[in-house]
Amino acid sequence: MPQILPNFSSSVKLKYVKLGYQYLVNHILTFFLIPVMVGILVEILRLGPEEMLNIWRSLHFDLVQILCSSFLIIFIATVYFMSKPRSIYLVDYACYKAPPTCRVPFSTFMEHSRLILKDNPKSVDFQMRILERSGLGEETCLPPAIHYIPPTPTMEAARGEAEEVIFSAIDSLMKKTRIKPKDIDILIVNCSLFSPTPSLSAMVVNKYKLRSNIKSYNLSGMGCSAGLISIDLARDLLQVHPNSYALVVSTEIITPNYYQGSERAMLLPNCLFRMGGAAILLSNKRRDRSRAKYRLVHVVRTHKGADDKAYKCVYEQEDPQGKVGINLSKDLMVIAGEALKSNITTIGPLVLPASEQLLFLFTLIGRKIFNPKWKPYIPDFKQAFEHFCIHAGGRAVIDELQKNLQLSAEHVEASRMTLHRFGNTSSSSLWYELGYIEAKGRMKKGDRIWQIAFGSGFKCNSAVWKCNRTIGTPTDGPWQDCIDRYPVHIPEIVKL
């Protein structure tokens, strides 16, 4: 019987071939320069010191040439440094942690649902199926007003939740960074669905007695990706206001937005959204470079609102009974995929190494010229980033991104564990994920982080950070008392 040939793919380590290709392409300039430098050195040694001295003496410079050359060098250096964007540093951040009294175990959530929707058992069963597959754990929190039967979403209760979440996060941040309220030059608060008068930013100004000339902004209606929009706005403002601090607050107030109707598409947010908030301190001061945790590298924003389906896939509306809620379309994941594709197309050339860009280009040319049926090459973003913070919008969102970006379980661990412990905290979820990575002691100097968020409109926004210094395991924060229990196994279905 003839000997069976070994499988080529397994016997020859093709991954090493790819690693060799990546190393060669990414360091091609070095490989070109080394022979040139060696050649120059050999030529200098061949000529000897006397010949080199004679060549130097043969060069004739007059005063005018020296002055003109010096002026040109100084002019070019001045233009370069004046046009160079200011570096934006993330000094530190703090996440809100709700008290144990706000926790909503599955049993409590379902008991309340049965009492509130006692005339509509199908809606109760629908919520139970969603919760079983949601990826949430038993320790997520809802505000006190939602614990009543029926819930009491009053304006006073909503303001109370906003004050609790926002002030707690800011107090923790100021304690960490040792800055005073008078030091803050720019304030940006984003909250999508709760927009009272006076605004939430005015509430912060009043509480902390911020300066009268503070540049204050309040963003609403921009969905779960508003946190990165706030970062982008802060970056632009810090470019034109030197020597400044920017305080960014990201949150979502649940109290006035808890849907009490029976429409299934509008009940879904009740199962996923939970309390949360984060406060972030940004700076463009050079002296903060040494103490800052991260440096902002890129922000890329993609808006698909020109398409009607994308515009209405996350839509606030009234149901037939006149009860207001958020309607999540069945096309949401498809639209999110299209938005992500557009965002990746923009951010890819900014972050991917040359080896990945060339492979993508060769595949694209091959599909155009030779065979359109060739499988498109998906760039390996693991070559560009060490850590991924994917918006914890739900298990389906994380699963889809893990599949499309070909990420490992460890790459999406922070997102899954954040969803399990805190639920979907909207725009602040990215900061809980970053806190998880730090709490695990995985953040090292030079590490690159990709934050990806999706929001109504429909938007996909990305931020790229570079770690400024190796970050030790924090002694406080939302993960302090539970990080040792994580990661946990999350079954596909939790039977209730």
The other form holds:
Amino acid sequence: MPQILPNFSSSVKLKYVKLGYQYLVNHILTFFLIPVMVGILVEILRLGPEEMLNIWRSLHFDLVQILCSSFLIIFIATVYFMSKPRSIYLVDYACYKAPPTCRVPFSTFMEHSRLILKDNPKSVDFQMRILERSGLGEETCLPPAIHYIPPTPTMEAARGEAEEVIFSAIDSLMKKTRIKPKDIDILIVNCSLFSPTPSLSAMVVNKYKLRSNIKSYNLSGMGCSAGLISIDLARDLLQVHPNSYALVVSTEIITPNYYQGSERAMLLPNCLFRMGGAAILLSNKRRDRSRAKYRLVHVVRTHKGADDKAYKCVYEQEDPQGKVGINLSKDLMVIAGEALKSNITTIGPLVLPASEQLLFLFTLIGRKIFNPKWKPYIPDFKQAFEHFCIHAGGRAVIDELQKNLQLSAEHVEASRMTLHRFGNTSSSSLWYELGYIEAKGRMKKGDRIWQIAFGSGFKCNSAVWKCNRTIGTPTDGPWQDCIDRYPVHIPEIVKL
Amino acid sequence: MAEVSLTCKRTVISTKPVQPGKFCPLSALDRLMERNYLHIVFYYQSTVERNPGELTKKLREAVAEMLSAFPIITGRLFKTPEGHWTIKCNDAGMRMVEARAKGSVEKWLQNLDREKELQLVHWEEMFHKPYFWSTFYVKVTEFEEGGIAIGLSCTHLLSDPPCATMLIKAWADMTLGGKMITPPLFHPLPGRRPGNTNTNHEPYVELIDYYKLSIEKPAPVFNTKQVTIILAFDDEMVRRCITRIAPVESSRTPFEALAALFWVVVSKVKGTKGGLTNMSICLDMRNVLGLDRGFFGNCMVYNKVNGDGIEGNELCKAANGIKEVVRKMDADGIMDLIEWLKERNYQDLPWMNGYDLICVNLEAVDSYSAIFEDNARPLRVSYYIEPAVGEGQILIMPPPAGSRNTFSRVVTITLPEDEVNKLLEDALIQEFSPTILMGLNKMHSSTSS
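Form predicted together with the partner chain structure, per the form predicted alone context:
Next comes the full complex, this chain leading.
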């Protein structure tokens, strides 16, 4: 007992010191301004009203000076307001909920794997080990074509899946936001691995009869971080086009990409990737200021493709039998860690409070000048954000980020539960996680959210949102029927 | 001729996940039936115009909902440390095959034989590692010009014909109305109630001996190819048959009358000397044991009927023999058998359908109330208890449409081909003028079903 108490009391003292320091540094301006204002007030009170009037008269204002000053003030204000970047609001978003008939329990997955890969028992065992440790649950969904024995990934089936996912999400979004198809000015669809002609964005234009002068874009091949790339693109477009709506659709179509061979490094995506999609409505209209859920604050993109190892770490190729699949290299986590560090270095100064930045600066100077052996200071991002949405790429990714950013279990709960309930839905997983936080009723006005996504290339992209209004528990959404069962404890290994 | 073409084969999953760690043990009666499997085909007409594949999709969604209540079907076979089969409810799903057929269902039913009918079911023999082997297979065949056939195949380890019919009925209820009228119950066979034992009770030795013999017999020889025909006897004819076997009509059931009739005729056709041919009857014991209609599992018991010394045309004596055995198969007798089976803990697998002529009473099986769409009762329901390796099979089934209390019956007869020919020409059978629903391909069916 005695050895625990001193640690506890010393850590409590340290905590108060830290709190005091943070409060002081973050509100330093207030601390300077208050004495100055008190001083002026005391001076005014001392001088009295007649003295004040005398000082005023002695300034000798004439008409020209007053006019010029006021014109100058108006001119500066106009320039400021015109050059300020437009605020981008996220009006609302909708996530696709797959029907329960598409559910894939572990035992079905393993059974199909055994039936299809009957000549490769080692590959089947590998898949079983991955599945046991994956962090997925029994309710993740695969598209119908993958339920067949053997799977039949035809183009028709892929288009069918795309239509089902994208149109459901967009219908749901239109119902929530009461927007008409004719109002959409910008359309961006991102789907990494399925890119038919005509594109998926053309498919959306055709289905909803969007305007002929719509600005539509289709991003493919950009991996799981393409969702945030689309948001970045939408933001830039909304700066150029005033008074517009942008519809962003993020999805990943599983049907054509189910690896049918037996190479182990390429079987991993089969175990983790699942059906999902999201549709997001962004706006730069002033009238959406009151009804929008979030405001976009920053988007930071980091690309490590210049490094050969990072470029090849998620690589689509043919296996020795000629079957196409995505090869994940063994140093994926290391590269992800480095990409994250790069991204944090850029985003840190934008979002961290002054106290953390100062500490980081001092430690950096200290390491460079005094002693390189000092531990590098990892800024405490928990002070900059209330909620974290880490792309649910796999259990290892979430564990790694939790360790690196020193996050608590509650911060990563949204990511872990999304991985459990929906699997890795690629670019749309961030939106399922956001939906989880809202469904739990944790989203309050003024909360800041950090969305981090990794993708092939190797890219690490972040988006920072600020909550615009307190969001009540939603009555619809993908979590509606199961949120009461969450959070669930996910064991390290699920025995199959 | 490729009349039936395969569209796809998939696994259907239940909509609700199964709680992990659940097991459904198999009873002593279940475990005896390991070598056998069932095929059942339900035929329906189309009531509304539909796109191809639309009805199959609806059925698939309904079956996924239904499977949530049947974790035993989506589970897999697993051997306990004692070496007995049990089902581990691991939520693996059920296989479903979809197919298309040319023509209409009515036309199909007119030109049917055993091989053709078995194209409408899908079956896979038990794998060497049964943990990846689905115990139930459903095949849905849409007819291009109208109609649909639903074929169910399953291992007899888990279900007997009444139980499989209950499954299809549950599926139909789910498709039509979204909920099951008789939800299934999974519980062991009832044991003997403690206070109820009659101290003077003699164990039912004949029944136990019959099972003992069946278990110890060597494997039967698979030689002659068997064919199947289906005959329909209308109400008046069955009543006439009953009157033939007993002056007082009410003391005989249609089963006893028809079973006696066919016992006598088949013996004649086989040329058995010194009595009637060896026959066993198979009865549904659910009512006798007081089980609920939703009971899932095997509950049909076989017993030998004694045909020694009965001459060729002595229908009355044959019927009496059958009635005597039916009477003796009461709750106590069945309990004796079950207890004996549990104690004996055998490891050998009997061929329960493999030797004698088997006469199965499926009268009470409620197949014609499985309605998937409004006002569409099944046109016909066919049952096959496989493998057909014994002397023959007689299945006595309820009539297709109309009232339940009628005495009309449909009889499925499986015998070697030459014996079937002789049976159809037999005077005794002709006396009751059956309608041939499914004959030998050489003969054209005279009237429609």
